[in-house]
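One chain is shown next in structure tokens, namely the form predicted alone.
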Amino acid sequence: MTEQRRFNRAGLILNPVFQYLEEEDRYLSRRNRPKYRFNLIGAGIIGQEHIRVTLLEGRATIHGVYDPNPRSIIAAQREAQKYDPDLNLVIYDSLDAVCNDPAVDGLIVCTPNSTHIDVIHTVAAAGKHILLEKPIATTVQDAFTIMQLAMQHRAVFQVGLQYRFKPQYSEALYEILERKTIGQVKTIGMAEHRMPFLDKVGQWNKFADYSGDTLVEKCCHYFDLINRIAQNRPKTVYAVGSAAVNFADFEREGRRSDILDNGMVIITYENGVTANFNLCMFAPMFYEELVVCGDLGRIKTTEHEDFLPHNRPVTQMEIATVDDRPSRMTQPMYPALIQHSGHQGGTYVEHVEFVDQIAGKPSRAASAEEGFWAIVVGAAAQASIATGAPIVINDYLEQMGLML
């Protein structure tokens, strides 16, 4: 039963109807003994999501957690026991301790963005498998340093760009890159319209110094997807944006929020592909859209949660092709337990890929190099907004002393 698909069994394992059974009476609902142990560094919203999907996926467990915020520790323990009532997390009192426990195989880093550059040196020195949440850093220079560190790391080093595993994007990537359904990609368009940034410990996501600003912190997901579809390096980036609505009266410790809440980005690639991205963070909904046009057709995907009383499908994909190629409309999704576990199931699948990599299998997960290029586009867009001019990527990197 060890190779039975995880998501087909998770509902049986967690179903309270079967809680009366002794362990020896379980077969389909038996919880397999996890092969790997992970420690969690940072137990906020996304850290708790990583606890949830690790335990759902089943081949690993969360051994312990480190977070200087006591309430985050309480929340992490509560989340873990929802999925494994007998699990008592080890609580560490330092970064060194959580990284260097010999009982642990991997480390999941979910600390605030600006801490990644310092934290990752201690994490990498432990020599364990690493899953580093996005963005890998808040600046291009720090992202480059982490990419170099990752290239020297002998264990798995994966970046948490899980949007590529959301069902609609996973299907679109397969159709575009594997099946070549729309032929040669020519243009890429993405949009995200959503509510403002949520509350965080210390409200670090309201300040550009701590987050990298909005086009780095939030939009690295989309730039990763665009880069992956373009299959090439960005050549130029031009952007406009502002702080139009959100957090106009927000202050903390005498500082006013200084992050963007909207932007429009145009990217050209060295192979001639062009792309655009449209962000609005004061919309009363969560909406994402991807439109890719090739010489043989078009793919459009959407994710839509608008809080209105109707039964609109959350995720959809449309494929329109020319001549004798079939067109179709679908609703990509995962089983409900996985779909609702976080990011439409993307974080769960990211963990499948993480454990597969540890087991020596091929992976579709984001590398540190891909994480770096997502930061390059986001940071260049921020620079373009600041200067009002297009950014030539080679010149931009050369000015930083980064020759790639």
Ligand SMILES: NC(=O)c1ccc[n+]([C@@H]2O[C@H](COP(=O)([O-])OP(=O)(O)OC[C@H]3O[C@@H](n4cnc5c(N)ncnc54)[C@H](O)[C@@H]3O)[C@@H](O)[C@H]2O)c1
Given for the second form:
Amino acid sequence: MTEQRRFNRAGLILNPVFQYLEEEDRYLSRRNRPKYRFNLIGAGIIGQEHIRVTLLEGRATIHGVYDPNPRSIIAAQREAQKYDPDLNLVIYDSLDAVCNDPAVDGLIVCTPNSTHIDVIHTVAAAGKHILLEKPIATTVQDAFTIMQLAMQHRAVFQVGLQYRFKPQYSEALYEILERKTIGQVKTIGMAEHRMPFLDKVGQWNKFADYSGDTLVEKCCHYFDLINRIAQNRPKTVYAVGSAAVNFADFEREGRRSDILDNGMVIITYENGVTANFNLCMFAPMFYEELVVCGDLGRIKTTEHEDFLPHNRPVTQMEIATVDDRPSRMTQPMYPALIQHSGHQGGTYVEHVEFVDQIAGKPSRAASAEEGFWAIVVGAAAQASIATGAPIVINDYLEQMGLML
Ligand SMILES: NC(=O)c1ccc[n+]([C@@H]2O[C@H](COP(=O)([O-])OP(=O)(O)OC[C@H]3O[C@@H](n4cnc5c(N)ncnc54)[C@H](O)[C@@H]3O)[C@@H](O)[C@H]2O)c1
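Show the form predicted in complex with the named molecule, please, because up to now only the form predicted alone has appeared in this conversation.
Following is the full complex, with the preceding chain placed first.
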């Protein structure tokens, strides 16, 4: 069996029911020898998700971890052994050591946003395959530097914008871009309504200089999706937003939280597509909505978890088309083990794409260039909120000395 991840074998491998079998009696439930080894830099909430999905996907393993926080190391080891009880992670004591272990093929960077720009130089110098978490940086200038570094990198350089692999977005992108189900895209609407930012090591996500602020930190995912659907570069960005409710009394080391908790962003594209994005981070739920209208129809997707006692499907998609094409209502989803492994299975598929790219196959995963443009929209929206004026993207980049 060459492709370990096929036929949902992870469920069979992990199922304790088969533990009574001798190794030689295992076929479908046998754990294959992983072909690739990855090291993890930063083992917080998403680092642990990367451990989980690497081991579930099965063609690679996690070799070791570097993280200055001992509790993150303990959590990483615990997570790894849930999926491979024999796995003992190597614990590195420096960034140099984690990057330059010859046993390792790839590096997954999951440190706080503001550290990416420093960490990535050592990571890239090691010449291994890279999966860098979003947002690639906290400022447009640093994102530009990282994009250039990625262009010169001789191995895979993938960015952790994995929302495109959540089942509802994966299906919507396929319908819009491949099947052209709704014809030519004209308008894109996107919304996220959710709980406040969760706790982090050092609470870096409560401060704009550590996170890049909310529209860069969190919403780069949505701007990436919108950019991808528009299939074009943003021309203008106008936004309003504020810190209306959350973290009003939050203070750490004498500093008050200074991040946005809501925003409305309007984007125009060079090709005439228009888009809006609406964020509210003080809603008692996790809700995402995408509505795309083309000249032949409309696609709407939702992801909805609200903690109420009903059984509404979490991920849904509606396609309404003109009368000679069938309309549909569906519930896109992955097998439960994958769907529940994080981000509705999006991170798992991101790893399928990462390993495929390493194996030289074509990929739908986000590049550093796409990571850069997602940050441009978020940062321009924040600049628009600060000044009250619309931002013309070409002028905005030119003022920073960036010619693209
Ligand atoms: N793609 C996604 O959906 C997604 C989801 C969550 C977080 N993220 C991104 O992943 C990154 C980490 O976020 P998180 O939520 O896991 O944060 P976290 O605070 O839970 O974990 C960050 C970890 O990095 C460690 N760390 C800090 N500086 C380090 C350094 N210089 N070298 C090595 N380790 C270091 C911390 O000790 C901590 O364990 C951020 O860039 C964040 O934006 C992406």
